[in-house]
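Encoded as structure tokens, the following chain is the form predicted on its own, with no partner shown.
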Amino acid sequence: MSLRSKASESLKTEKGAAHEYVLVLGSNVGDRRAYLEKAIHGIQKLGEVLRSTEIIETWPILIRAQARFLNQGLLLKTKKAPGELLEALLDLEKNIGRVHRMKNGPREIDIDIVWSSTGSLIEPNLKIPHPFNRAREWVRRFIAELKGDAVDPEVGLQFSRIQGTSIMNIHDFKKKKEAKEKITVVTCYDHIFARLVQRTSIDAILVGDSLGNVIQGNPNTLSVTVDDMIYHARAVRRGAPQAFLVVDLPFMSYQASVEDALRNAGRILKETGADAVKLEGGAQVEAQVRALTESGVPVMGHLGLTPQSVLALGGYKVQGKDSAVQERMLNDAKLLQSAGAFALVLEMVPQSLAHEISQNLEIPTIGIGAGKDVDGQVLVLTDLLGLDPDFTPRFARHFAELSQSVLRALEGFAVETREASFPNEKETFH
């Protein structure tokens, strides 16, 4: 039985018994607070409005050329179904004026089924939870205010646990700073992982020049062009279409000189979308930062173990362990920031040196191997979810060990497929 048909059934058998739904109501054409008015006074009328929240202002994500938002939160008690509600409250958005224009797009109202004690539901036309809980931030806190012991089924974590502010936009990154807030920050190189990514509240994704290790084999970073970068950028950003992207330069695009950092720099912003670059270096590239957040390109800077200098480094080892190579580090990251970069990457130096630096700066730190001290962390997907058994870095937590269920799928389809057990009756078409 597919989880659609189980949920359907599910549903059948608890008709008449009190659910609880948690309701996101928006509004951003004409007079916003009098379409939520009217929004609350239909859905009264379906059930018991146990609680509800403030209403905030917003900003569009998917198309930004459009009015802010006004959102409010509501705790709905009523003995509809998920169905049944959702049919009724798109009934109350038409009879309150909703015009249906472009996907995303401006309204007079929009009500979501966001959360439901009656589980997990997966229906053409209705997704509970809803797919972008974790990613919107406005959601995030209206599910933790109204049921905030209420546990995501997809990520089993209580929703009061998955809180944060959202970035945007590069000031976003010091005001999380100014907040205490970590910053979350994964690499990426596809769109399915992408998509993945955007389902969640992780803050940006990174697509690195570590594609040239992880997806392209190669010993190192070097190899990787402009072009490679722009293709891998693309590709996340189909899949993740809201999220900050910070997109690397690659081995030589920008050290020759000011007018190469540039050309390929504002190649990759115009071809993939994205919100930033990266590079690395200090004193020796502040001339190229510069040049680009002068020319209206944000930069991350990234300082330690920079992997583009694999080879004049001597390896893949930690920086920062004497005191002129420290106190030149300092220099460096106070001359990004001085520069216009809007936060920076530390990799692989030690814990008090990160710190220092992290005191000493008014923009955020992000680290990778750097101890807990920075302002926030960044991962390698692919080390998080331990898909590579081979590859286990110090620094990198597996989150998972999906490299144990991808071999037994594998093996799995190779053994039955041998065994004629698959395809089966149900897989195959008559």
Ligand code: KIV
Contents of the next structure:
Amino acid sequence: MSLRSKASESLKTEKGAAHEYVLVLGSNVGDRRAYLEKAIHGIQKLGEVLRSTEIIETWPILIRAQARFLNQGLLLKTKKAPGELLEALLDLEKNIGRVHRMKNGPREIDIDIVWSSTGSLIEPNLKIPHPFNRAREWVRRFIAELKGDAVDPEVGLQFSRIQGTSIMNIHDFKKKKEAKEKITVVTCYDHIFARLVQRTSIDAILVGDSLGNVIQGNPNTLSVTVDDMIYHARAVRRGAPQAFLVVDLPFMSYQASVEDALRNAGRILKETGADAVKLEGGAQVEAQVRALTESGVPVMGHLGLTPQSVLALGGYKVQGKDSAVQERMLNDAKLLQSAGAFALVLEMVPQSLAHEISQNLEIPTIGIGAGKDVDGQVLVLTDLLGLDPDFTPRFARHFAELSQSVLRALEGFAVETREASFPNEKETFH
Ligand code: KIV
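Moving on from the form predicted on its own, kindly provide the form predicted together with the named molecule as a structure.
Full complex below, order starting with the chain above.
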């Protein structure tokens, strides 16, 4: 069955009705503005262009070594069903002169259907809403501008709430702090979840050494090795090739010497494609942070409850309750900033201290159990998904209760197999 007939079939009942579509145009070859104008001219023949956004310049994402794009969003009203519209737009791209060189490579003109009033559609060549709408700063901005009250059916939130600039490099962390835009970071340890995180507006992924607890089932992070971090970070990078990726330097991979720090951070960047490393501690690792940043390795710091020191701290407890520790932590934060760290995680510290540190730094603070007066938040993926019914730290809000869904699915499989209702006819080859 052709794409056209399949898509039209699912919309039979709406035949003759007008639909609205948000289209995103892009061009990064030749006279980019002229290509956009030709596209708009052609699109006007397919229906009524109700509104358009301004033209903006964006960086290429998947293949970064190519020219910048000009992008523009349009709100189109047409009687065409999604499949028909797609075919018309592909014809238009061809007539305008699009050359298909390589996937995600340079293009004279690209016209994407990113949202439609017809609802969700999943076809081999057409997914509406486009799976990467939320991840692309300009696409989410265009949809919000053209159709802000519309709800993204995949996540059940209005597009106008899925906003904010994206983080492409370390400088964007500071820009977000200056713009008072909260930074969002989530930990991730494998490919499948990385693919899902990459379909959201989350700013950065941390391959945390918390994988020692979460994935390996150890009581703490001390046994995690550089090889473990590389193994998981590679899987995450394959799932999220365009995410800003930070990887933890594990226990004793940097504490003993500057040489260790350089060698192990170098391995991590070279072997995983990460954008930065994170390490724990203040004054005691200042030399390492300076040497790394001077050698071109971006470093995220980590103060407060530093899990690699859990034995010395005597457990997982809030840090910075007394004034001596508060003063030391503020001092450590300033040292890390002057040694070149581009951001700082603050874990399990009182809100007032986190606030004071954030106010005193130019680089952003990213809190976990540090209250709301920080420049961003990081959560452990399994905590925010509610995947572990036996671990419920007070600061980690469950944004879902996935453990329930998982248990239901597993028990369902067991029961239905025993009852012989799985597999059914449709699930069987003859
Ligand atoms: O390892 C980790 O997951 C972390 C976060 C808790 C910040 O360091």
